[in-house]
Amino acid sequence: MAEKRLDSVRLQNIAQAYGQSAALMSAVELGLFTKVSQGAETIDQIASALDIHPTNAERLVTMCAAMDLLAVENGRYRNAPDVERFLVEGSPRYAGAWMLFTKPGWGEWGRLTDHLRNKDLSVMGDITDYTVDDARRYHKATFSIGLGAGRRFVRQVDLSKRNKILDLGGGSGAYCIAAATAHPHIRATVFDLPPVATVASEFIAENGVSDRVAAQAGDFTADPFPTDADVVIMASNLPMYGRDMIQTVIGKAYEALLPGGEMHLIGETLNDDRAGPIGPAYWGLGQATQDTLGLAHSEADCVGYFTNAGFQNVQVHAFVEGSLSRVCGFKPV
């Protein structure tokens, strides 16, 4: 049989992959699959529902049918499984914010040669600049997403013999709210930057659990830690931070920890060869747009750190698979 011929299909798919997330977040911010899930099912109808010119909406759904994203069968159309379960507004797990997360960024990228060619990096870029509307908006966009996690790591971690959560760069404090939610004893500090603080403060107070979960100012890679708790968490801020701000951190956490303690980290890694997955590796070249030492952290990077601080038993878990890993290890008595 002879051999297949070489094309660039695969290449001008990548290069023009811009087209699949303007598509996607077109199509949230003008609601299709709400529409679609409400009745909405021909390109009449469709059009008739988001209020634009029938070719218009026969483009748009044409390429979220080619994504996958809807389902099409004689003219009508219908959401795929995971888009009906996190793309229909109000729905309580609607996660159309974090879809439209990256999307201020998007000039930025278009400017990633320049970037990459900058050797004048920071280690925080620019967050510090960060205002309490510029962080209600941020975490607005993740609380829904965090919140799910959150949940999600009361479910992987027995918290009963727990007291004290600290959780590092904690944003809105949903990983805190989560297990203050589900076990009554449990106290936390959400540790982060005043403006983040003041807004966590705002989503405690919200989800009713303001008597055992406060909010702290103050920066992780700079200011000392509380020292009361026996678990630290530090969740989806790891690309943020190159190796040595990472292994500073998490050697701070370890001396913070009461003896017996624990601490997980919960981030976007790599495997172990460096070779992916994808997602990891976006979200680590995604810090040269800000023009941060932040990379893509891999499984072993992050034992090591562990290691080097002197935690035991240190462990690898797949939190979200092909996404977040949890590494956790424990402080010895």
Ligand SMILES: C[S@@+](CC[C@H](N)C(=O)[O-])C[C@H]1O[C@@H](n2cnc3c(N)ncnc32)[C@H](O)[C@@H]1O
Second form
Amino acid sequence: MAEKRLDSVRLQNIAQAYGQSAALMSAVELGLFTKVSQGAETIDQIASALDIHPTNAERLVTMCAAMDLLAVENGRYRNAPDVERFLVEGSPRYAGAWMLFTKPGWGEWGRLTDHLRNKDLSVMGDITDYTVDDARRYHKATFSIGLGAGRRFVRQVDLSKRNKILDLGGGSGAYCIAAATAHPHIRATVFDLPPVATVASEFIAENGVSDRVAAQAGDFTADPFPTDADVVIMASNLPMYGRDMIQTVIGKAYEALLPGGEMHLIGETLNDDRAGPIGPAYWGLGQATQDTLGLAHSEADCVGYFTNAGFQNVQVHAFVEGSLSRVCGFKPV
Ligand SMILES: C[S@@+](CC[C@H](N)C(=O)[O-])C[C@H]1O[C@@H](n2cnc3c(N)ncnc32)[C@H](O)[C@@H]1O
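Previous: the form predicted alone; requested now: the form predicted in complex with the named molecule:
Below is the whole assembly, all chains and molecules, this chain first.
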């Protein structure tokens, strides 16, 4: 059989992929999917519902249909199933804020080559400069996706015989809120940088678990950890740091855990061949725009960090297929 002749279509599509990002983000900002869900089906109806020019409506829905975000039949548009589930405002699953989460970094991605030439890299990125307002915006986005992840964690991990969670870089407190809601006996500490701890306290109060969940301000690279937890969670901050720092933090967590306790690292991890998936590779490369030492870690890297720290029975579980894995280990009694 003759080999397919190579052309440049794939390369062109990758080079222009930022147009896909822009289309999705604008669709979210304009409320396109919400209006489609509410019954705006034709280009004229969509233009009128979004209060934009019909030509712009046509351009946007054409791109969204090409990206399979919208399905079109006889000039009538409807949302793809995942769009309907996550991008319709008013739903408890609405994750529009998460779709816009990386938009503030847009300009720096345009300067990626300059960043890649910079050899002066730091341990931590711009999160150290965050104000409480920055942290509020950031965690409005993480909470929109994090509470679902927290509930998933609670379904996957048996906490019925556990007493106290320490959530390192716990952000909004989503995991602790989900755990405390599901288990009336569980107490938890959300450990995060000072502005984030302020915001975490707000989320904890809004979700009615302030009696058992508290936020503690601290930098997990430098400050000591509370020593009364039998579960440590560290979720979705793995690519923010390089290998040495992740090893250090996991070692500190091991020392702080009560004997018999367990740690769960939930993160965007590369497959062991380091050839994907794209999510962790994206987050790792994104750290270049912040001039940090952060990068994508593989599942095998994480197993190594746990084992070096002293954890036993180290296991890797798929957490969200194709996106997040959960590495766990146990401290001997
Ligand atoms: C993407 S958010 C994830 C939040 C939460 N774990 C979740 O999954 O919803 C990463 C969090 O790690 C926190 N973080 C990063 N470096 C930290 C450090 N050195 N000390 C404490 N928290 C840190 C950030 O402030 C942020 O809240």
